[in-house]
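So this first bit is one chain, no partners, the form predicted on its own, shown in structure tokens.
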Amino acid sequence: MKINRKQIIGSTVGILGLIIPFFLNINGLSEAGHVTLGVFFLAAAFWMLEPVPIYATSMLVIFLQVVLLSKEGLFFHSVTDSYTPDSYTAFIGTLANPIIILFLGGFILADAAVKYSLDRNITRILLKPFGTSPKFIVLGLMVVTAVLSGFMSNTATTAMMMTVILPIIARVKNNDPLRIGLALSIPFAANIGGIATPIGTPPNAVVLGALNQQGITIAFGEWMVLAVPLVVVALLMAWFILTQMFKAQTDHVEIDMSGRFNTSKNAILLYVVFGITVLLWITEKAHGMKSAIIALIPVVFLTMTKVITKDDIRKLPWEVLWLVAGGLSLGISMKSTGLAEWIIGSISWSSFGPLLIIIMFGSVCLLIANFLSHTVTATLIVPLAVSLATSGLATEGFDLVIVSIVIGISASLAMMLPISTPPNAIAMSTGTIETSQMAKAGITIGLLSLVLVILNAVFYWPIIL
């Protein structure tokens, strides 16, 4: 395996970040907190510079915490401060966290939908009402993408929808800006649509997992009540911006709407399980069954009936689950060793009002997530918000739930660059758009969407929560 300069730099920075805190004596930070600070530095460096895959970094984070911070590990025997270590089961147990199970159920449903062409048939049906006008075709594609992205991964949705729009782009003249608008509409709609449900995108899982650890539960339907109005407005705004920035030079585009639903026994079983699962998720408040428990329905019944086979299970994006689990694990040690509280305590929060805190967290997330993974950004910042709430340093009016949601959603709205998110990278791979065009549209939509998030956090979400 050839090692490039980026891997060497990333590995060096990460290893130094891990080691240096062992030799420091930071006032107010426990001995175990120094160790956690090293793990945090290593994770941040590895996640940002990617000398190893980001899911491998999460595995390493869990391993280091088990070895260095658990009471069954190595570090506990030399502890001289008042830190009471967690059992190693607290760290590896994040792999069975309810949020992980919720996502697993979502992955199973999405994989089955692709296998039996449910996603394509939904696309075909939902696109029909939008006719042949270019601007309404763009709107239809964005609506379909956003709806699918609420229940499938953003990346899978974008990959599937790109196969839908490439024939459409081929029908448009090379010099028509509509080609750019079409290519950008899919990744932007996927990023926005993923916000709508708890299983839509990993940052949502990071937020819900962190809140669960604080004894705060947001039901599947409650999250949708909070997020869907924002998604609708942001999607319409993104559509308007794209159609104005890249105005079509034609007034008519034909789309092939042929196709039919799969009527095999397995496909029908999928339709039934899919419908029951989504219905139970949306009505969680009415029947009281937790969304993670409901997520086991497709896991169990689609595998028992062989709708999903072992080969399908092997192809699931397990790396995403490891990434989220590693973030949850890091949050545990940051809280229990006092590191997060120490970081928060180093800032004079008394000078910030609740609104300024919301703006600050949202802006930082939007900025960083353009250069880091959306999930990594939420993973690094959500624990700081949790610590701000638990430390008592927050000003009156600080709401942990609202700030955490702001962080998760703001991270998902970062879509300025091809590296910002996999859907953007997939769109760039078509060769239809340039980075400058993506940046121009992405930063405009991102900033305006952040304003929408702040308005929701101030005026709408407090009414619901």
Given for the second form:
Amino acid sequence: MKINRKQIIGSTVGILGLIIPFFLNINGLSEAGHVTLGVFFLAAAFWMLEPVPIYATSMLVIFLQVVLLSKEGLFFHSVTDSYTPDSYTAFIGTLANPIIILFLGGFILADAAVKYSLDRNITRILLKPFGTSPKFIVLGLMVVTAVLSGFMSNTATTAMMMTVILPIIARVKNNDPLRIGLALSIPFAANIGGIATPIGTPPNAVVLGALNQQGITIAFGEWMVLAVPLVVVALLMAWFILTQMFKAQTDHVEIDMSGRFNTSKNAILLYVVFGITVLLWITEKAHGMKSAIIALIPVVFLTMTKVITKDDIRKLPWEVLWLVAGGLSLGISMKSTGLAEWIIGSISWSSFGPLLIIIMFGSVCLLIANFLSHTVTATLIVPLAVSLATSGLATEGFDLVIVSIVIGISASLAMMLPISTPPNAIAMSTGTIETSQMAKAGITIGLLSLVLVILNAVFYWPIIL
Amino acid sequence: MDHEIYILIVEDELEVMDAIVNDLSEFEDHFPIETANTAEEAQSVVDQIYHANNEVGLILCDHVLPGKNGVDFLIELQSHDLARNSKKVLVTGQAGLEDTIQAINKARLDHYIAKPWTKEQLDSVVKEQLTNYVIDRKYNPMEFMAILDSVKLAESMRANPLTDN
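Same protein, different condition: the form predicted on its own was shown, now please give the form predicted together with the partner chain.
Starting with the chain above, the whole complex follows.
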């Protein structure tokens, strides 16, 4: 293992962050709160500077909490006035949190969809009506990307769509701005589309998981009712901006999408299970079965029928589940030790109205998520909103659900730099675009979409919730 | 990448060597080119490259060489722990049927280019083979999208579950 300077700095900052609070005596913060502050510092430093992979940091977080903060750990064996320690099962149990199971179901569906080329065939069918004019081709590509990324990971969707657009880019003249528009349309549409469903992208899981811990459940369909209108408008806006910024010179584009649906027995089983699962997810209100329970349908039936094999299961992106679980676990201690409340207490919130709080959380999140992982950003910020709600420090009119959703969605809207999201990195790697072009379009679309989020949070979501 | 992926050209005629190197100039920035005039020299170049923790992604090899011939050299490389993964292309006008069969069966030859070749033909073979090499070796496809076969690389990313973070 090679160690570079960045790793040394990251590790040092993180470890100092973990140790220092042990030697401090902060007024109004319990002993356990000090320990949690250390774990929080370490996690934040490791997630930001990445001396180890971000999922490894999540694993470390769970480990440290079990050892340092649980009832069965080293220090806190009994209940005191200031801290009621959780059993270690609460921390490791985050790995089986309903939102993790929901994602597992989503992973299995997405993996099977790729395996039987359902993603590509859906693309083929959906693109047809968009014709051959460059403007509408870009719109078509963005719509398809957004729809798919609502159910698959944004990154996998982007990789698949690259196989569709790269041949087009190769045929378009070298100096035609359409090339840039095309290359940017895919990652942007994927980032926006991921917002549409709870399983679209991990920041959604962070938000739903944290709300779940507060006893608030948002049904799959309810999330979609909240998010889809925003996604549609943001997508159209992004399309308009991209086609204005990068006006096509050619007036005719051919897409070569030949192929046909896989009609093997396994593929048809997949189509049926996929359809039933999605249908049951969006009709949760009607039948009352929770989305995590429904997520077990693809898990069970696709593996029983060997549509998904042992090898496929081994290849699932398990590290994402650890990443989200680590965040949920950290949230437990931040709340139970009073740390989150203490952090929140250091700001006098009463002078802020609910609108200002929404704007603040949204913009801070959008800013940070451009430089950090979207999931990590949501993980670090959502517990603050939760504590703000439970501490009673916030002003009248503060709605935890709305603020949490604002945080999750704003994180997904960060797409200014190649490092902001893996889809951006893929688009950048094609060599078709310059960082400055991505930044210009990404900032414009990100900021305007944030305005949309705020409008939704003020005018639309309160009607639904 | 923290190390280099080399293209090795084994050819005894200088003009032919120059022509190949020239035709591959667009790859040289990303894949440094090494040359050897004989199989024996090629063997030591391969060892040097791996000794410096780099690797040979592609070998373009003539068949008729002074000393050991190209096909025998490629067959021997199959017992090299690391170089057996390199993509192997025979560039020749003079390999007989028997030699060619040997090369395919025993050296896992990846491609056969008959002399004379065109620059387009050579470029597309090199691009294809290097693309296959980085995919086989599971290197991050994104680092090669701009220079190699981007569609095939994107396809390989689709096949391996990718995650948001």
